[in-house]
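One chain comes next, on its own, written out as structure tokens in the form predicted on its own.
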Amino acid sequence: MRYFKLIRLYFRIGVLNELEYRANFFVQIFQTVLGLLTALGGLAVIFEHTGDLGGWRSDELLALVGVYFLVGGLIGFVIQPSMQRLMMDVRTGTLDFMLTKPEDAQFIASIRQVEMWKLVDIALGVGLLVVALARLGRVMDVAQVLGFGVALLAGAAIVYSFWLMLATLVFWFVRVDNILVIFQTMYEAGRWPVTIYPGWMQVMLTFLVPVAFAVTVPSQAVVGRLTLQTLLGALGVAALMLFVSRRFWRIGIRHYSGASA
């Protein structure tokens, strides 16, 4: 329970630092409107040349655009930020703060920055999520439900382990900021199934920038494309980054010098 107390606290001092600066909410609806326009844009023009994409067809791809803007909306919110103050703290010197406390350097650094006008981003992906779905004529059962839930939560634990162990770089290179800035373009792809891109793409947004994890997958569950193999591999591929994560902060955290050193 104190963990979820936690999370209500850097939530709530999220929140009132966001609310000092409230026309980020009015550039966060138009940077999130100028992104969807563009994602149907994009759409748009293709079905005109094309009745499917990949195999997929357009009311499905907007089922994908719907988990985009919904995972994006998730690594807006809290773990781009967090890993951001993390990798300042680290060059500045005041992660010390931080180390002192009782509870999980980790958990806090993955949760003490918080930019809640990103939940806009994440009420947009609902929102096409539901029109997707009544386009498409699909009533979900629980348990296409539940393979949705759990690819989702699986693809943000591997999109949250691979920032983890980017940003715990700056243990040891200081800067890295260069190493996100390339991680969210890679993103931009999930915008699309990673099936229509070459092989060797396929493998670096699968295994080397976890988009397929992301997008790809959860959005197979809602389109009815998802196979009990597919939700196993990204419950076995996030086991496995938790893990190999949380070993990589450890041995950052020993390379760590502070301001105190």
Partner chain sequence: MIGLWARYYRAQIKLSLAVQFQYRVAMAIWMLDIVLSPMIYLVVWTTVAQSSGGTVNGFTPSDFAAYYTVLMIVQHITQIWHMWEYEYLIREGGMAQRLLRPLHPINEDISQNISYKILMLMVLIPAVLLFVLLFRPAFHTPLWSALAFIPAVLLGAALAFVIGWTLAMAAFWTTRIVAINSLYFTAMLFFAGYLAPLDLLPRFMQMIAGVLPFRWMMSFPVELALGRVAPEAVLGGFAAQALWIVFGVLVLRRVWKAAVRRFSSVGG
The other form holds:
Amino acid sequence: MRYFKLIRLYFRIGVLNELEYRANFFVQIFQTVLGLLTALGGLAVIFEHTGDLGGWRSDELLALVGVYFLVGGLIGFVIQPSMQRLMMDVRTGTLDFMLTKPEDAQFIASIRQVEMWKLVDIALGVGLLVVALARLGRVMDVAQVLGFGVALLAGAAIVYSFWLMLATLVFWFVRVDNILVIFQTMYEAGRWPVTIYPGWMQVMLTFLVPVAFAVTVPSQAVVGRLTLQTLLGALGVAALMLFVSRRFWRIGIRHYSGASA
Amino acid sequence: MSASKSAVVIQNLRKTYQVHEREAGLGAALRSLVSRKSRDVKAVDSISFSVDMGEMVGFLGPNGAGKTTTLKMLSGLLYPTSGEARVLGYVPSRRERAFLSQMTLVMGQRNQLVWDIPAIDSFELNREVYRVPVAQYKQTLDELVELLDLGKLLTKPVRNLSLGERMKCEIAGALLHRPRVLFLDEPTIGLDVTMQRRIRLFVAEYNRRYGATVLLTSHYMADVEALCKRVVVIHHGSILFDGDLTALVERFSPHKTIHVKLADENQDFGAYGEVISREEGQVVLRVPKADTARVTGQLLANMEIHDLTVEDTPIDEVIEQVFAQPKEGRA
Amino acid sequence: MIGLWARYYRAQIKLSLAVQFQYRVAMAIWMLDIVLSPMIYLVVWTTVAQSSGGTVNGFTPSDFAAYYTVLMIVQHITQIWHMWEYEYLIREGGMAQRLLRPLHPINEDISQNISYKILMLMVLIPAVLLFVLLFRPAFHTPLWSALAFIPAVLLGAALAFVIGWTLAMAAFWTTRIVAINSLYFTAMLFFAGYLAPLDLLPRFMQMIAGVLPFRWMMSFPVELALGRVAPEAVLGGFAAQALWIVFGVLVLRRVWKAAVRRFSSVGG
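For comparison with the form predicted on its own, produce the structure of the form predicted together with its partner chain.
Below is the whole assembly, all chains and molecules, this chain first.
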């Protein structure tokens, strides 16, 4: 309960802060529209020449694009801003303020910064999903909706852990912002089902940069291709990543306190 | 072009900025998307003065008085709203090559040297940018190295230099083309006292050697006292005073301070003057200049005094008084 | 006179190289950016080709491999980024420093552009080798066409620079330059031959591409390298590139004048 309250407080601050920069809202809308245009235009051009891409029909890929926006929006909404803030705070030495608060430092570090206008991307993602399902004429039963929710949560947890580990590196190497470029670039690959990539790239996109779990697996749930094994696998990886990233964070904090004392 | 002996001539120079205003609230924010209210702010309001060739002038004023705006207009970074500025006969805002090659603007808080590499590499580039002949470049560089004691600093990456060392390199880099006019905007800001002195001595020497004209702003009155016989004081965008530094003191501080050492400081000095400070065994009084002799005599006659000295008001205090003038109260 | 300019450029490029060499780790990471996008589209089109009987409009998977390998090279050579830098430059006072010098600031940007591209060859060459090994591109290019590629890609780079630099000037008026940049990169994606070889686009998009400059920045040199430009169309292509550059330079000069006027009326 207390955590929810904290989340609400931080979000409130984020919202108030963003309201000061209203023009950002229009810029975000513009960016999102361009992103949508790019995604749909790409699909249109490709499906001029083929009926399916690696076994996915165009409306199924539309659903995948929906998940791509949804998850991308989620990352851009809270994960990425918070992690970037963390790295900046370590560099400027203001992290100490956060560590002196009587709350779990990892928790606070993870929700501290919100980019409200990214909600536009989340909304667009949901909208695209709905349109795709309607066009597919697909009605999901309770189990399937549940499967999708679990896959989405697992994906989010994996991406979050991944980001946290990258950001934790900052305790040893001050300049890691460039590493973040890696994720942003690799996430682009998630626009398409990872199954179309050559084997070595699939491995990279699954375990090195977890794009597969973030986008492809939840999309599989939407279009009814998700097997129980994949779902359980995603859950297992999520649990493992959460555990490992927390351990890593602890080591990082200890290193930081030791070094700056 | 110009046959006169003035290096800088400013006539009725004026600069106004437009500032957009917005009220609080969502409605106001939406309205401001369509039509924005704006207001003119006068940064520099019709100032005139001139600086002779080879002269060093202190340009004084509190923050926001219009000093930097004026210097930017003189170095061609800002167009005047109205009025005229000429530097070495050129109109600065035309930004002609010949003009830019003969002047320099040093800003204490901005740097032009490339952060990641040694200063000497930036210098080499400046040589090409300003098209300085190699022989002249070498000679100037040698002199600057000697005067500023740059020695080993030039080959270290700039980011590894201390603030003072970096400033010395900045100044050297800004002078490699031997500019005839120097605009120095707070060149000693943030530096320690020794480094301030060093830079001060250098500017004096550069002026002596090359007959360069210097217009200098500084928060440190020691800089101005050491370098400039003449000061121009600007406040609220207008010129408050233009003349000798000593005359400034005369005009704005018609007082002297009397330091008295005596056994019992807890007496009533109200009859003699205004008590500025009172410590054990010492009292400092402020007295109108005309009364100095009379008050001194009375003090020596009426009290048991160990020692007594009379001083002019410190320049810092004078300046403080000048800046405290309200906007209308022009001299 | 020319000697003085050459000496300035030599000094500036030397300096830029020294500065950029400090960021070699970042460069290795930027390589990912260079490689990944073409690789994604290459994979997508290869998949399409495989699922539609081996070719798409005459493009085989190894044609696509050749196309995107060359595209990656051309993209590197024509790359521009000044539109990301000017906002910072203006805000942090770098612009004022540049204006104090008796030299047009564009010279510094050209030098930086050249030196960065020289330095990045260190990562571009391995990237190309990687592409060749992984995707086995096939070229059926006549010699004249391959030779024509060289001036075409240089003209493309010049055109891209002129356009990018003009767009960068927007930073003198707005701090939300990111929206303009997105628009530019989206247009590039569709109309420069990035998303797909222009031949594969629907007719109406090909027509739009025909009246925009983007094709002449990237697609035209790539088409030449693949020997896909008819001999009689080559001169027309070069003429289009030259015309766009001339037009771009005229616009650039006007915009630069307005930008300086703007800068000197509001201050940096």
